[in-house]
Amino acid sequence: MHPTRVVVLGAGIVGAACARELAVAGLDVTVLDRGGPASGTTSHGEGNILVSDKVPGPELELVLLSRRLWPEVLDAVAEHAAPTSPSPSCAEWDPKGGIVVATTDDGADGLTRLAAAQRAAGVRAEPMGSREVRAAEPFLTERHTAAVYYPDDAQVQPAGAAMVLLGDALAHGAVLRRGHEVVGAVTRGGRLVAVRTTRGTVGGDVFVNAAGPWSGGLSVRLGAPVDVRPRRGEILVTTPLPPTVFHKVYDADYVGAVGSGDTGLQTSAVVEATRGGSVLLGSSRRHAGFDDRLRPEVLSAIAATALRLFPALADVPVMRAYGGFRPYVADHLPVIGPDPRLPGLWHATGHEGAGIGLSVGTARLLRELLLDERPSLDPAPFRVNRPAVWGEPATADGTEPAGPDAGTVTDTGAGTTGEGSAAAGSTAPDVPRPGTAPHPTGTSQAPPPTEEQP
């Protein structure tokens, strides 16, 4: 009996982590992407692995699993690294810890209560006095009202980490196919058995939608829409500096911005250094579809919030700015597991700005569910058939939905740098709304837009 054939749709860090986990488990894995691996959202982020910004609940449990797994995975890769595979050092694993700072009395109260709740949930969150803060971050503003140290916050170089994971997947027999843009599905007996791409049809037993912000568009093409939409973020990068920022440092209001569903611009101060000496300044969040234009007013707002934490950066040159799209789900939880409407389709998406950190935990949970193993944590909160995921789907170009009779979904070509690039592309026929009542078999009442094979 041949091993289960798994086709991972998207070669960003979540897809790479899933491909590695499944290939190591002995499955026959193929990874499809319309572009190159880690060429989209993964390469447009900061590489954060954060426990500090998670409130107690399912996402915190997932990040605690991931935080434990990251060094274990990198050690395992190092033990049997193939000569042609990227070195684990390319991931630039840095468990440098994070410091969350409040600059107002209200912020201090909120931070203190959050840290207490996190400690009760197993997070190491250590209050800091003024002298401790000054010793840890000598260039941080003195106008802070509270600070908490999170020793388990860590950072990787995101594209490098994705290539390490993907390289290990390939070393375990996985296959990467570039230039495969998914345009449709092939079903047999109501089950997904293949995807149609711009380079032909690729068959398999299981298909994993790991297309990041493009997961919504991809799911429409496959006939089982999930409401995952792009949320835009930008980052400023300074010229290399002498040692100036020693931890990931952010304002306490960052947690509120992460959990907000506001579609307008939100900024909060996030400051951290890279191994090359540059300082990354963030962060912003806004819903803009796949409009990838940098907005001067957004960059100005990011700089202003960062300077409130680190006034010493005022005269430091900014050498570049970049932005990317995060896979947003309205309830702020990832989507992990099988799609009950279309057997053979699984999802591993919706991580928004936490995909780097949550990738290896997501992959482990996916493997456990797929192989019917005991899961490391309760998978129910991440299930596909929950209201926020089966809401009105966004169109493939990130615009607001036009309703169930909108006709085809057309990609405008914007966001071509996106990871999970298997998702973007031509057109898809009419699709059923995910809110329609399912048949007892788990499929939607209306047939999916697929090519049926006998």
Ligand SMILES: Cc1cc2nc3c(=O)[nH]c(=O)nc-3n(C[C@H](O)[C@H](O)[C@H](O)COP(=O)(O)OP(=O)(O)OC[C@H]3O[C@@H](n4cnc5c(N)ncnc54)[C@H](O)[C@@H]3O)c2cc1C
Given for the second form:
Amino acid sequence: MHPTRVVVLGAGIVGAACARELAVAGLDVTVLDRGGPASGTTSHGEGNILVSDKVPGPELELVLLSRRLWPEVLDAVAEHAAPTSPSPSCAEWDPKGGIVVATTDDGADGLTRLAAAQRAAGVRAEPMGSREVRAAEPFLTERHTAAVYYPDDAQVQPAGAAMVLLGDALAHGAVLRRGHEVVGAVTRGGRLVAVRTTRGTVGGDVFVNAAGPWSGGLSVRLGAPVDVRPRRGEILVTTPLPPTVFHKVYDADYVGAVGSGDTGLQTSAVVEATRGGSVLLGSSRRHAGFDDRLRPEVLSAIAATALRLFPALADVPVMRAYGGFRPYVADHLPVIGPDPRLPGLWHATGHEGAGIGLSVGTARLLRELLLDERPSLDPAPFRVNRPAVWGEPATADGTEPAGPDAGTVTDTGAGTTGEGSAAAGSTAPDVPRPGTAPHPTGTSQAPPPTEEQP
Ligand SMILES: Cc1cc2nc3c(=O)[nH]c(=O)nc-3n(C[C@H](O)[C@H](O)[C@H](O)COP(=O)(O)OP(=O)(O)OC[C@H]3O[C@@H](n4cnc5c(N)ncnc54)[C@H](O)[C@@H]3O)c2cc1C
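Target state, the form predicted in complex with the ligand; input state, the form predicted alone:
First the chain shown before, then all remaining chains and molecules of the complex.
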């Protein structure tokens, strides 16, 4: 029998997309968030939907599905938009295309090989000559050694897109409960039947962990840990400019930075304009727990790499900088599917730097698995019981075990952003402690949640 009551834990873009997909399919959906919608990473990153940075494999397949779905979903929302829902135009959908640029001979070799492999996998990747590059991006450095145009790269405004998806979910009967921090599990007969929140217990047939970089900590609270950790990233924002950058433009090194597991600071140039005229200069990657301090050395490294691509930006005022935490899994693949250790618990998380783009494809795959429909793609690579997800200990709040660059890492199990109040802690007696990580073979050693009557 299919589940009818689904509780989505987290109202970021992944939770919003899942809520919409399931509500449209006729399920009874409740979305819980400890804050408000899009208050996590979704409002702290960029909104690129990139096919260009994916090597052939499962993530590329998922992004190709997502890229196909994005315009379809936005069209469907527009057709049925309720008067109270955010207008689909808030998503700022822009199929602007991307240009990947190499600035060294080695970079050119790598980019040419990558583009050939992507083409063989069905991606449109068109080598550009110097004249074409100049016509497409007149302010781009002339010192490039290769460039490839990806017509299918696109962009949304991430928080706006999440609100559009969530608005449509609500229009299809979903319910949003803000200010509900999930602190524990209620099981019956070994099955998850409810979650305990700071505002009471919420029951359901299925619970979807969509808590982004906090999914690791949340999964520990629920007694079925998955190893999702925060990977910090920062962005600089210029004042609005006359048209200067026309596509998503990034350095070929970016693909290497995305795929790297290096815990130290990495920066690669990613430059794009927004609808308002500001140019976003990104981005950095580093493991720093949930330390959200902006660091001058990181910001200056981002600026320096961006200027190598666009020297003309040297005199442009930067009006602000911000950062967020990507939900990182060591094998760089999202986690989508049921948790075999705890029937009733599902995960839709771990999208790292691609969760905006991958959200709608993730939601489609989740629905297909949940309703026993034929999946659009092979779900096996995203399964929960794989070594990168179960193999490493996560601390109770999902941060890195303390390292030289680590920020505030707590092991109280009471929260992840410092908001873990005494109240939250006192209502979470079943939070497993650090060191109760899943066994590499997949047998969880975490103590199960207390068996209770809901
Ligand atoms: C600098 C930077 C640039 C990026 N650029 C891009 C890009 O160009 N393209 C792209 O696709 N992706 C990009 N990303 C990644 C993207 O932002 C994320 O993958 C995506 O936002 C993850 O969405 P989510 O819904 O999984 O998580 P989140 O948006 O973090 O949502 C999780 C939600 O769960 C809630 N929550 C957490 N714990 C609990 C709890 N215990 N109880 C209840 N609620 C809880 C939080 O309040 C939050 O609202 C970027 C990220 C960064 C940091």
